[in-house]
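In the block that follows, a single chain appears as structure tokens, in the form predicted alone.
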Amino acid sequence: MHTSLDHLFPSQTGTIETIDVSPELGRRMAALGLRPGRRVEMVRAAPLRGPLQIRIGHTEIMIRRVDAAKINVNLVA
């Protein structure tokens, strides 16, 4: 199933299939390993439409929801 990266539940995982931004953004995110090909797990939610918590290997970053929906996922089950 394909979603936005901002849709992910706690615990959930999903794929990175495209990443639809700008090419500055986009080599800002290659450079914290957000690429196609790579397995990324949403760990919180912040409240009131706050940042994300992702995993990626064993990275966690804080990222934007504005950046977040424009990452596209395909769900792990």
Given for the second form:
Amino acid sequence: MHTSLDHLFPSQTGTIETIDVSPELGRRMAALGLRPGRRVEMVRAAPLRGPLQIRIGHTEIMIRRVDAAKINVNLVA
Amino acid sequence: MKRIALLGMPNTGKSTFFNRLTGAGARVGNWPGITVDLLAAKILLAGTMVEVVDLPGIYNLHGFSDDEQVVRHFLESQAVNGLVVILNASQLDRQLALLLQLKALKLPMTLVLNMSDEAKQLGIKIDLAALARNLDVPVTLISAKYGQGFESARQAIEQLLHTHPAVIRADTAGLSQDDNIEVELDRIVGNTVNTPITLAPDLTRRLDRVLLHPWLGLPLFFITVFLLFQLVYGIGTPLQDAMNWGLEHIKTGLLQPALANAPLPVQSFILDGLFDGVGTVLSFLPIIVVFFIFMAIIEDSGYLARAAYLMDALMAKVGLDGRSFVMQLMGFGCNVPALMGTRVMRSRALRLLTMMVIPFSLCSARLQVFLFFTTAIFAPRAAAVVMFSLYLMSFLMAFLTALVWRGKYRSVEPLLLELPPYRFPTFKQLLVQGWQQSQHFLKGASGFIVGGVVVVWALTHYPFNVPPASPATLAGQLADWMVPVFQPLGIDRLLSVALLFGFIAKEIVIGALAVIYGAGQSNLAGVIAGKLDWVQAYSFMLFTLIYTPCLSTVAVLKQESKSYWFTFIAVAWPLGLAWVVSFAFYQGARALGW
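Structure of the form predicted together with its partner chain (previous: the form predicted alone):
And the full complex, kicking off with our chain again.
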């Protein structure tokens, strides 16, 4: 199922398909391991529509929902 | 001079490696055009003196964050013998990208894989020989924290110096080259790194389940900050008092008798000018050491990054983040270390905005003034309300300031923060932090503070043939000129001289008032209650709360921002705000007939 990263529920995993962000943010994302083909797991979401905690390999990252919405993923069953 | 630069991603233990390599001799170097502090140390390696520079951690050589620009600027402008690249052994799947980018600079390199202990725990196996062959760079595996493998890393650096005895410049084409390294990255990692597919639920995940819990997270965060505050100032303040007690004894026991035969102005200059200036600097040292020991615990542990996660929903609205909030709260003890603590935020704009906000935190020195005034003027029940209103005002002014200035100091860096595994720093790492930061404060701020104290001394003591702080002194004349400014606030001439003293440090305001009113400390409360009504007193307290906290704060604002213009704004804005708020309150209260 195709969706964006911010729509995953905690402990769901997706494979990144495309990332639609500025080159600058894209570079930082790539450096943290967020790039097409990688598997990303939603760990948890902060309350009050706060940021998300996600995991790629051995790296855990906090990301704001607006940025996560620009990462398209394919849900892994 | 030979030179080696340390480079790596954030959270790889690069500074720990630097400290282990260089010992305690590091100092803040001065590099043209660079606005962040770079630690550098000269050490003996391979038989010659070598300068080792600790560059800020970066994610991407071609990125545009402040740190990334600093590193590029350094590599463009400084020649080096080689680079020591430090990466986290358990995150090679992404971190090797940085090394591949650096290769394009055509500088000699040696790769140090740190945190071998964590990689081993995670079951990650790295074929070092194959990795070195694939990258064509020597590789060593170490744990900088515990020291395993450190000797071989040191030998690798000596080997690099041996084979490349001359400094060379980076090939600047490599600084702007497009990334096309992902395929190579995946190939090398696939050939050399073996990672188990499933992760065991480790300590970090178990701790996060509680500390980042959707509902428990925030209350636990507030409890943590409260405990941190109690610990830092519970330990730091008695030490500060002890330091002051010792200084006072040196002054009265040693200096005063030694100067007994000197002319009075010389005595006064040395005792009340120079010595008090030096004393002001020294009295901050215990607090700074204790503050940074505890700060190192919560920063190195990874909890500070989690604070940013927990508070983001609330703080993003005013352009700040959770780490700003921690520093702002710590500022309620003392603004000086809190301002220095903003260094954990790597975006310069975010740092500057936080540094604008912190001086509004009602620090313990101002608290002393307010406690004195409220008990002198108000009934016990009203005094509590007054104190509460001042704390409320402190937060209000801070958020107002953030709202007003967030446009000018807007962080453009993406908020994509790594949440590193919980790590527990060694005792030695904590001491190194406390030591480095106090050195930094001594070097960066002491001249400014002593100079400022001497200037205020001159204003309040010259001419020498009249009583200090009396109307005939320069300060008294200054107060005369300032009457039109302070009269609309209900602040009379005498109180405005006290505000001038308060510029040095709020602790001395009460003592200064005793001198100004010619009353002893013990009956000062009665004298003040007789001279001021509550509207005047509250207006004075509002002004004291909002205007420049103290000289040392200004010195640190300058030291940390490295900008006179920012320092000017950070002093002028609160002064203006203090005037407007006091004016509005005083005139409003009078108009209502109080």
